[in-house]
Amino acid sequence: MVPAATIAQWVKNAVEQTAVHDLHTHLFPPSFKKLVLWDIDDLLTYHYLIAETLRLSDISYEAYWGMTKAQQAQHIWQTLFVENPPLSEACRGILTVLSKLGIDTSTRDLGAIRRHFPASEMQRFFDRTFQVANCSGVVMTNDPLDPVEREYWQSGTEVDPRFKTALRIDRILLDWPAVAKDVSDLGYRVSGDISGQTTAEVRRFLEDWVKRIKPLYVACSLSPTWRYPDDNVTTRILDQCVLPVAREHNLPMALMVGVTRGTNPQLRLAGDAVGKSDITSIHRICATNPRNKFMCTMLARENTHELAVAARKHRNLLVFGCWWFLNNPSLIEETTRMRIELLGPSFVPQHSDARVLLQLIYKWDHSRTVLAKVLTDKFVDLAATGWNVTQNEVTSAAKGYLAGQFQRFIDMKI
């Protein structure tokens, strides 16, 4: 029997050395200048840390939002890293990033840390971040109804090849009829009541953007109250527009389910929360549309087990990632163990959901540590049965979880 220590070393090497293909982020290439978030102030003012800070600080919401970004970052640093021990996962993530970049945090001096991030070095930080995170590429979130982003695509802005696309359609699915005028203004003959040529024109809109940005999948974030099918505009646009276009182009539809928007509006983006969702809608959409591929991640811990069970029943469903409030090591470990036990190699354990470039470093460093721990235990369990575990098997599993399973699903035709 292969010794457990040998298996552990094989797993550690394989997980660390395999370049990850991050299947869902909110990052943009350096050429999309107005949309890029990358430096220490962007990292500190991410909504995870805003919510933590305003729990501990006596400052009012209005006073916080009245600050400049630099002032907000300084206040967050003072509150979470100087006045209190930085024990949360989001705080630890900041320190992991700085440590991996070779930046000394022992002085707790944000001014000194900032000097490591001159604006003139942005491109270098893109290259360095991909190298340190051992990331071969990321998938963006691309919304053609965002006028700032749309300008970059329409002007033919060059895109770093490490950045792949995903067509985000939340506004089309969830904000109709309010968004109908925006679509109409772009030259499509649509109406708020979905009459006349509207569904054909929405399909044309989607086709045009598939052709323009060449997405790997179509995506939407959904609330816990989403139901499929339902007698509403969302189901109609899904059935008559989105799913036919996705099917025609062999594009998976990524469903991210469980976010409750604006629980505390005074926190702005930091005010969203989580709710338990209805798994039967996932069963129904997969079963009703067997020639469509679906990817799904759910925000509530309570949904993760039943989602894995759903994936056992529908070959056109790929479970992926530990999203947002599940992106904590204890929950990543629990979820990854359960998914391996139910699904073997046929899921994607993690995605970063990064909005700030530097988050790639800590999210993948922390997730790799958890994945290595779980995989070691599972291969040791195999060896205990008399199975002759090989280094090739271990390497193959790591490659599958970090890149291969996503690519297999993207390429799969059903």
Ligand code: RAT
Second form
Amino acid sequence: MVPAATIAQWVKNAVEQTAVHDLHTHLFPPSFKKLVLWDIDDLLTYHYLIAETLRLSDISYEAYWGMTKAQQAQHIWQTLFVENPPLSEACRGILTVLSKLGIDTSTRDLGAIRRHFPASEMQRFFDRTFQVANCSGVVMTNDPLDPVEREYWQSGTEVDPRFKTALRIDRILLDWPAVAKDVSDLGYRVSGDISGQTTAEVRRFLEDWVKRIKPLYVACSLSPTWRYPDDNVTTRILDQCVLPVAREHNLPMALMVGVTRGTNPQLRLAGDAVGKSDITSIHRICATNPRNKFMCTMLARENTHELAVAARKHRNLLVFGCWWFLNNPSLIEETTRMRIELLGPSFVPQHSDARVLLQLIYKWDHSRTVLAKVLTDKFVDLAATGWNVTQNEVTSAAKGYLAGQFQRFIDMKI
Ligand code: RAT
Ligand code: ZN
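To complete the pair, please output the form predicted in complex with D-arabinaric acid (RAT); the form predicted on its own was given just before.
Entire complex below, previous chain first.
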């Protein structure tokens, strides 16, 4: 029998050495200058940390938002790292990034840390981050209705090949009639009441953007109240526009379900929360559209088990990632264990959701540690049955989880 320590070493090596393909981030290539977030002040003003700071500091929301980014970062550092121990996952993440970059934090002096991130070094940090995170590529979140982003696409800005695209369509699905004006301003004959040529024109809009950005998938985040099918515009646009286009191009539709936007509007982007969602809608959308592929991640811990069960029932459903509030080691561990037990190799355990380039370093370091722990246990359990575990199968499992499962799903004939 292969000893447990040997298996642990094989798993550790395989998980560390496999370059990850990150399926969902909010990162942009260096050429999309206005949208790039990368340095220590960007790390500190991540919305996860804003929410944590405004719990501990008695500064008013208005005063916080009235500060410059540098002042906000200083306030967050002072509150979460100097006046309190930085115990949360988001705080620990910053310390992992600094430590992996060899930056000394012993004096707890933000000024000294900042000197390691001169603006002139931005481009160099892209290569360094991908290398330290051992990441081969990231999928962005691309919203054609964001005027700043759209400008880069329309002007043919060159895109670093490590950055892949995903067509994000939240407003197209969820924001009628308001979105009609924005789509029509771009030259499509759509109306708020979805009359006339609207559905054909929305299809044309989607086709044009598929052609322009060549996405790996189409994506939308949905609230806990989302139901499919429903007697509403979202179902209509899904059925008549999005799913036909996605089917035609073999693009999975990624459903990110369970976010309640703006629970506390004063927190802005940090004000979204989680709610329990309806798994029967996932079953129905997969079953009634068997020629479409779906990816799904759900935000509530309560939904993760039933989502894994749903994936057992629908081969056109790929479960991915521990999203946002689930991206914490304790929850990643229980979720990954449970998914392996129910789905074997056929899921994508994690994505980073990084908004700031350097976050790739900590999000993947922390997730790899958990994945290695769980995978070791699972292979040790196999060895205990008398199965002759080989290094090859360990390596190929790690490769599948970190990089291969998405491609398998794309290539699968349904
Ligand atoms: O994780 C996040 O940063 C969230 O704010 C959201 O962006 C979420 O991941 C999403 O894609 O909607
Ligand atoms: Zn996201």
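Numbering follows the first chain given and starts at 1. Residues that one form lacks are left out of the comparison. The model shown is predicted, which means the values in this text are computed figures rather than measured ones. Heads up, when I say rigid core I mean the largest set of C-alphas that superpose within 1.5 Å between the two forms.
Displacement of the C-alpha atoms by 2 Å or more across three or more consecutive residues between the two forms, following core superposition, is confined to the single run 410-413.
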